[in-house]
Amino acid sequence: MRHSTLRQLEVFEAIARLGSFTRAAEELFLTQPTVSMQIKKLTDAVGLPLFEQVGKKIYLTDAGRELHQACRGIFEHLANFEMAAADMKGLKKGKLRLAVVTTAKYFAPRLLGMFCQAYPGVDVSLKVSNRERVLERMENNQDDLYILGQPPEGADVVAHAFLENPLVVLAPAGHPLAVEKGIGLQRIAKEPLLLREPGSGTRLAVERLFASQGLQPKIRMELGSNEAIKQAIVGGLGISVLSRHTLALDAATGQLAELDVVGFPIKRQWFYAHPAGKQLSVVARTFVEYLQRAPEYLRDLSCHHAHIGYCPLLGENESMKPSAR
């Protein structure tokens, strides 16, 4: 293994990455002749076969995938390496991989905007996915850094909160709630209610709360993604609770109206993570500094959402005025 080169390694890990010989080529502007002769002299020094094909797939035998990890290990401190050098060159540049839960889709993009306009050396991977994906992809420490509205239970991770998150309860604008004040969460139980999928950190949050007060919600459909939510209750379907993050691009349409009801919103917030003991590199602690400050840059930004008070990225407290921005 001491003979064998870093770009032997290189193209392992994009065909163990990739599932294939032809897209690692592609990725890489070699050859397929040329990955196939590396993979040849890479196989020979380890001494054990690193692929077997099952028909047309390719899989990582149990030297491949302890080869794999390593290279993962390899590539990760020579990318730190890297921004630790540009750092001490007065420089920020280096990579930043982010996964984010689906809800977060609506403010996250607009803070990496904004990071990568003050740090345009940086270059930004985001990976939007549903709360089950984001967990296993922490578990596989796959990314720098990790978003979601609920950190895992019982997890050896690391969470610091950085953001409001406040659930509120949604209706068509048409809705007959939507003229009342201080509806109980006994009304709410009657309605029918659009959900997220199990496993959902607003759905977990909603089933807490009726559960605390003994009741039992009236599920009328379960959907994978709050626009499918939004497109079911203007429909006509149900109600639903929802982060007022995914109000967003709503607020000025009408469509939506945000109900009156006691216990709400539900106060939550937005959490940055990553697993325990994981080394930050200089790239990652730069945007965890730059978080800390997400509610003050995400206020001076202009916003569309004047007309109705607050700004759903924000949260309640959060006056629109001149005189408060």
The other form holds:
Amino acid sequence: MRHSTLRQLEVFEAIARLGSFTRAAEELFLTQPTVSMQIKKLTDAVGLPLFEQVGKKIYLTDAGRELHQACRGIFEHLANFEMAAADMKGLKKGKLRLAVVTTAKYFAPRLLGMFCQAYPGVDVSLKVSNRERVLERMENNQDDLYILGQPPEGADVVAHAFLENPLVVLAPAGHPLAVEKGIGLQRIAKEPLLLREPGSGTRLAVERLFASQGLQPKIRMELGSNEAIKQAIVGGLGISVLSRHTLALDAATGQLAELDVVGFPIKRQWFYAHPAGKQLSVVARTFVEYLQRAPEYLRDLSCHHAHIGYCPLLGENESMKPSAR
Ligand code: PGA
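What about the form predicted together with ligand PGA, after the form predicted on its own?
Now the full complex is given, and it begins with the chain already shown.
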């Protein structure tokens, strides 16, 4: 193994990740015979087959899976070293791989925009999936940092809250409950409810709230995205509980009403998290420091919601401050 080159491992990693010799060759700007030759040499060094072909698809063998795991570690360490070396030269350079839950897409790209302006040498990739997928990615150590609405229970994870995430009850603007005050949750339980898909953190919070009060909501429909739910509310299919952040930049805001329900907004937080043992890269650590001031940065962005009295990204109290306008 020690005679295998880094290049061979790089070729192997690309094939394992992309599931194809051809795509790996394209990504690495190599010819296919070169790729095959590198893998042959690596296979000879290991002494076991690394891939198996079933029909047109290739799969990792057990040895291949082990080697893939080892490769990820090697390349992560090297990338971290490169970033540390750049840092020593006074440069913030490198890659930031971020995975965020669906609802974080309403603010994470804006924060990233400002971060990239401050650190032009940093390359960012952003994966957006629901809570379940993001937790899977964290378990497989696929990214540098994760943003989610609630850290996983029981897992060995480091998590810190950095921004409020208020959940509110939304109905179509003309809904009879839109003019009522102090509505009880038992009244909401009688309304047709639109719920996010299983695996969503928002859904989990809503289910827990109803269960904690011994109530059974009337689920009208499950939808796989916040945007689809908002459209369904406007379309009169029901009401829903969503993060107030889903109203950011929303042209349909005037068509939705936030109901005044007792116990709402549910005060959740946004957390950044990573597996407990993970060595954060220089770039990831810089981003973590930057996140400490996220509410301030978001406040400095001009907010076109001033006319409705609050900014969905910040909530009532924060958006009343003059700099939010
Ligand atoms: P979701 O997560 O987008 O998967 O619903 C949001 C949250 O956990 O608050």
